[in-house]
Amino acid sequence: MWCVARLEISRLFLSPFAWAILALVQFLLAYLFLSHIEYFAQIQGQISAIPGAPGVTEMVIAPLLNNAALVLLLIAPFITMRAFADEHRNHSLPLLISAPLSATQIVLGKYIGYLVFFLLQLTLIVLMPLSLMAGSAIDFYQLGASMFGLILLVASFVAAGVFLSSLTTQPVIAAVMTFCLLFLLWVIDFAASSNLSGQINWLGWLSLLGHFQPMLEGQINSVDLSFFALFCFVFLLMTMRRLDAVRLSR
């Protein structure tokens, strides 16, 4: 499993595409971060006299991490699209599945490899909120809960992307399918909240945004943790079953 993970990490970082993604995301979020700081500086004098007024964590860090979640949703399909689709296209999948590794080890190895890439991206992102310690007090509990939620969210993105990559031989098709699924699960909360009859409130439970938002506000509850754990487990299990089916068909 770990050798597969190391192979995927080396493939990613030997490619200029991964480095370009890291730089592009960091540049975009740095621009948004500075914009939030500028806006907070402009209104700080007006809200300072209000009891219980939002501080830098609510006005700068939370919007930044919310933007980061959306940006990572956009790039996740392009990172995970080659997980298995490239193996199909390059005819290297038979060699991979003939190795003395179980489907579980192969899938988890690839999953961990891609997850490491996103954890590196998150490490670079969290340095921006931490830089605010030099001039203001931040709520470390809310920051920690938000980052934990962002890690779970990214883990879900990767699990879905790896599974959909196993269904096709074309990485671009895998990327499109992953984006469509993640975007649907991102906006489905709006359909649930706009429902007046209350008959499709179960749609809200399927929303990635609906489970991430409480963590962004500093709330960690078992329902959200269970959702992300179940989401990752189901998609990874389906990927293992798909790989087993391919192995048996050869």
The other form holds:
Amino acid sequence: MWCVARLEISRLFLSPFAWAILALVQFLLAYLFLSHIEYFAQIQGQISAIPGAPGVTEMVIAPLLNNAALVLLLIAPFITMRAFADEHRNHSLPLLISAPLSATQIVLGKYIGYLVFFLLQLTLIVLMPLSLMAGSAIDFYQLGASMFGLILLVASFVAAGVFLSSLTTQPVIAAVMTFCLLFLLWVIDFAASSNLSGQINWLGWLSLLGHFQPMLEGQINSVDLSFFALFCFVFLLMTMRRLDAVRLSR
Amino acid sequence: MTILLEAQNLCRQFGPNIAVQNIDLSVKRGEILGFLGPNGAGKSTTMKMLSGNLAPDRGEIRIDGYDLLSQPKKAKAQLGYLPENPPLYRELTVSEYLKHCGRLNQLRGKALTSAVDTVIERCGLGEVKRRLIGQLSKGFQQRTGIAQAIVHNPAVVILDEPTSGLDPLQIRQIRELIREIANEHSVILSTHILPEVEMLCDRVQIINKGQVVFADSLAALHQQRYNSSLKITLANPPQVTELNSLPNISAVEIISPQQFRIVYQPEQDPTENLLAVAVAKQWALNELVREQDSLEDIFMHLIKDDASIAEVKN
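Return the structure block for the form predicted together with its partner chain; the form predicted on its own was the one displayed.
What follows is the entire complex, opening with the chain shown before.
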């Protein structure tokens, strides 16, 4: 399992693609970070008189991580698209299949590989909020909860991306499918929230955003944790089934 | 001798098409089995099933005593596989790639390093080991593919058309490599090139339309001659009937006014008699060539037989 992850990571970092994405995402978020700070500096004087006014964590870090979630949603499909689609197209899957590895090990190995890439990206991102410590006190509990939420969110993106990549031999199709699915699950609660209140809001329950938002505010609910865990589990299980299905194909 | 790979009754269908039907196969230690057949006969399907990339509908496969379907990990640890398209990652260098392949096959630490060094030397990859696989010539890519199949020192190596698409020099080098590999491993070699089988293999299995039409040693295949013939050139030829009337000759075929093909039963060789008569009657014999059924003819014969049987059935 670890050797598959290692292979995946080294292949990822040998292409300029991964480095470019790391750099560009960092650049984009740095710009947003600075604009959030500037806005906060402007209104700081006006709101400082109000008791219980939002601090730097609520005004800068939370919006920044919210933006980061959206940016990662945009780029995750392009990273995960290669997972299996590329192997199918290169005819390199037999290398993994003929090795003494189970389908579970192959899928989890690839999953861990991509997760490591995104953890690196998140490490770079978290440096920005931490740099605020130089001039201000920040709420570590809220930051911790938000980062934990972001990790779970990205883990879900990757799980969905790896599964959709195993369905096709064209990486681009895999990327588009992943993007559509993730975007749908992101905005699905817009439709749900327009429903009459009082009904059971199952569309809203499916929304990734709906489960991420409380964590951004510092609440860790077991309902959200189980949602993300279930989401990853289901997609990884389907990927394993899919890998077996290649062997049984008619 | 121990049997390292054994397959029984393999069957595989793709939708309504039967790709492989009741194929039995076995390879002993240190043996090269040639798996021969025209394109589309089911060679690659069989290779995929033996390597665990395709599940058979029926039948069982045992590698080094382990059942491939119920103990896949133990069986696959004893297996090296080079598919028709070598499974290479173009962005890695040769030695990086082979290291990863060793790791996938559970080699670690010192054993991994020494296995990779050995395989690079054996496959003649020393000069290109730091180059990217994507930049290598097809011959070197194919060697890298073979290196990948033997890096973990498996008992059985399955090579699916290893020489296709190479130039004659590369083909010769790859063949030498395969012969060397067979000193330590059992090899199953699928190909549609007949001389390759003649050069490399100890045993041959010919399949056509998913069924085995011949399975025996190469020597037995050569004995399957249907008839033998002589090609003669006479500057001063007699009438064909006169040639025909000589003893032990079953047929005479006219190639050109001066050239004849004389067909005879393998056990009744008329050459000596023919020479004596030719000298006595002053036919001015210029050329006498003994023609043998080549492997090619036998192959075509076996496949044609099968096709004609199928036609009769229909």
